[in-house]
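Next up is one chain by itself, shown in structure tokens, the form predicted on its own.
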Amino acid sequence: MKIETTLAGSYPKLPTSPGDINLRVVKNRRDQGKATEQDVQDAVRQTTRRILEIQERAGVDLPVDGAAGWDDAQTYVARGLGGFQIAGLIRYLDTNTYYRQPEIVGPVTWKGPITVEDFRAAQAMSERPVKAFLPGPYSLYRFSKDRHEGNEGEALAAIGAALAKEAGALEEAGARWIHFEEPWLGRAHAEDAPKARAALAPLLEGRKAKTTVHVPFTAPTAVFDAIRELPWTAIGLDLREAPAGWDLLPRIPEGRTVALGLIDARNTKLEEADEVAREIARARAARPDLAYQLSTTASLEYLPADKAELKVTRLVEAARTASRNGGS
């Protein structure tokens, strides 16, 4: 049986070879007067390009357009969402980046489409089937300062809605995948497991795209039975960071899709492809009625693009080792 390969997230925006041209360069020409919005926007679709070319050579199955018209995970969307607006630099989790808060100051609500031109031109570059990037709710809420005067259940549940219609204007634009980051389902506890299911569900329910719920860094083991039921089609579990997910595998529904988190977007260090196929096999003998994706831990940008490009050529020789071997 083959295994799909995908990454998961953004992906490095500096050029590798010369001639590429720099976004950053062009945003801080932007910056200085020197350059115009539409010299940015061009810059981006050139980005946007050159990674999905980077995928394609290497045979990915689900690229994505690696959202090099976004700062960072969370604010790109939140801009777009009423009820939100965006304050200062704020730590991202345990590591050594920043990223813009975004605050919540009225009801949350949908605008109009956010991303849908960006997969729009990502999927015209592409033969392949694009997969779309959203934040998931549960992780944009706890992302967020919520200075509105609501309560946590309602604005966690109004962010869901909120995002349910914008992967429908992805899935009415030609998505057939969607994938929700979710960093903070790892780090829920038990007694939060009710407000991840609220926020995820409205987004979950109905949705005619496939969708992949990605949890890295952590296990979302303390409320994975609240979410386990929702009508996902692929949990991602990064299980470099977090080898706890090993110990998901059992508790996953019959048919679902797990994508293996075994490319260390955190790390340079190459992986073995027969190392990596002996994994993947692992996971087929324990639960052979899955399916299963070969993935990134995250999001490769934090990496030098030289580096990311390496890792993405290993995680497709590592999953066509593994689909030769049949996964034994």
The other form holds:
Amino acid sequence: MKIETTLAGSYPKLPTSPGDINLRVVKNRRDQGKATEQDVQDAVRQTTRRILEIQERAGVDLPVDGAAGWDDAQTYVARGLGGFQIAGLIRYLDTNTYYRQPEIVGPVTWKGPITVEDFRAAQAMSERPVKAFLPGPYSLYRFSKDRHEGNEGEALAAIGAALAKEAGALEEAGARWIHFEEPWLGRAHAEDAPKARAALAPLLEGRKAKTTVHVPFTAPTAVFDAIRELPWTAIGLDLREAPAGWDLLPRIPEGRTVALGLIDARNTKLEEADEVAREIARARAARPDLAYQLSTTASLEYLPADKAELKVTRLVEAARTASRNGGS
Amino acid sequence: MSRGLWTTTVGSFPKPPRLEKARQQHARGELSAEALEAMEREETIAVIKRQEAIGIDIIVDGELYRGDMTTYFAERMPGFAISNPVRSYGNRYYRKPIAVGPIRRKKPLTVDWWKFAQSQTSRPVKGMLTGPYTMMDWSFNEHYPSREAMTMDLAEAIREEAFALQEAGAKYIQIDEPALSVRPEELSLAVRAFGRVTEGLQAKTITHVCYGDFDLIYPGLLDMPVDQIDLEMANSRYDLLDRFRSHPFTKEIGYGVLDVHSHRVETKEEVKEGIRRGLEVLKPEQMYVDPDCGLKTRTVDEAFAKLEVMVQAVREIREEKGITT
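Show the form predicted together with its partner chain, please, the one above being the form predicted on its own.
Now the complete complex, all chains and molecules, led by this one.
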């Protein structure tokens, strides 16, 4: 059976070939008053095109647009929702990257499409279905500071409902697969399980598009039973940082897909395709009834652009090796 | 009358435009290493003199000769290679170390610069290092079998540098561990490695920790074998003080009162209010007032304008509360 390939999250913005548009340089020129916002927007689109071309050349089945216009994994979306303001820089978990912390200062609402134009632009550049990318509601809440007077349950439900509307708008724009990034599910405790479920349920129920709930860095062991029956298509697991994810395989409902995060997005060391193929075979042997994708463990943006490109190539090589082996 | 509320800064200062330009010229091969270093020394003297003029009690050299706080050290230590740029936020990038072999300290990393800086002032100059846990966590690892093995090798190397700084005369040695606050399950490893660095050191030891989730590591943070922990207070609107009410902060504290990621210069009243709030739960003799973090992301004018406000606010609070240095 063919192993489908995909990436998780964003992708490095810098070019690897001389002459390619350099978004960093254009933004610096904008900051110096030498380029316009339109120049930046054009550079974002050209960067998106390059990110998609890299994946297409390598043969990635379900490419991502790389979130070329995003400053970090949270604020691009939080900024577009009602009820949020954006505050100071804070470290993004243990990644040595930063994000501006969203603050909840009023009822969270969906004011209109936030990522839809980006998705449309990316999909128009690719023959393959582009996987749309949104922060997960549980993580968006946990990454934020709640300064509103409402209670935690209300805020989680409101964020889930707002992101559900964004997901609906993406579906209307043609998105066939939507990826929700949920790093905080791996850090949640058992007592958080009902909250995680309450945040995800409105997002996943009734979706026309296929959905991935991706949990980088840590396995969602403590809350998995609470979310396992929700109607997600795929669960994304980081099996490099969190080998405990292997223990979740027996608990995954029949007929679902597992995005096996076996290409390490946080280390430059390149995996061996044969070794990765053997790990895929291990999963197939344990649960032959499930479908599998081969994925990066997390956003490839934790790597320099040259190394990220090598990882994309290796991802496809490993999946092809595994597909040829047929699980043996 | 009590003593306390000394003023200091966390480490880095902004590089003046002429130095930024010179670094770029050097990177392109258009300026010699000697010419660049001469300019770095001129600007280091300027930073020291401005800190003296403002009235900062404990001086830093400004790190104008350094790029990233891990890469500077990695470039000088066998066992490391350096990656192409990786994004840290928005449009900010840095080159990240890659462990490709056993990491060692073969030569002094900062001692010559410390000696130079100390020779320019009668005030104490802090020795500034990056801690072993942060060096490990902020590097790629293509060599070591475990995070622990890499951290402990780094601890030996950084320990050698810390003792070399002490030997040279440093009375304050700051060993930054900003990565400490994000992986609570590894706090014990970070504490053990830090203990190896500081074991037997007579100098006052400081560590700077920032931009993380303190709920995860406090009060375990107080186990760090260090005299002073430097924290960003202003950026989090002094929320940490509530934690200190429920579990007292038992060490000296570097008390950050300036948001280094904001262009806005704080008002004196804001800073005074932040210090007053701190004095509700901390003793003045515990407190070293400083910015939240290194100032290198500000412009030169912003950085010194912020520091002038800070020092003036501290002076007025000292007078108000009858505190001497």
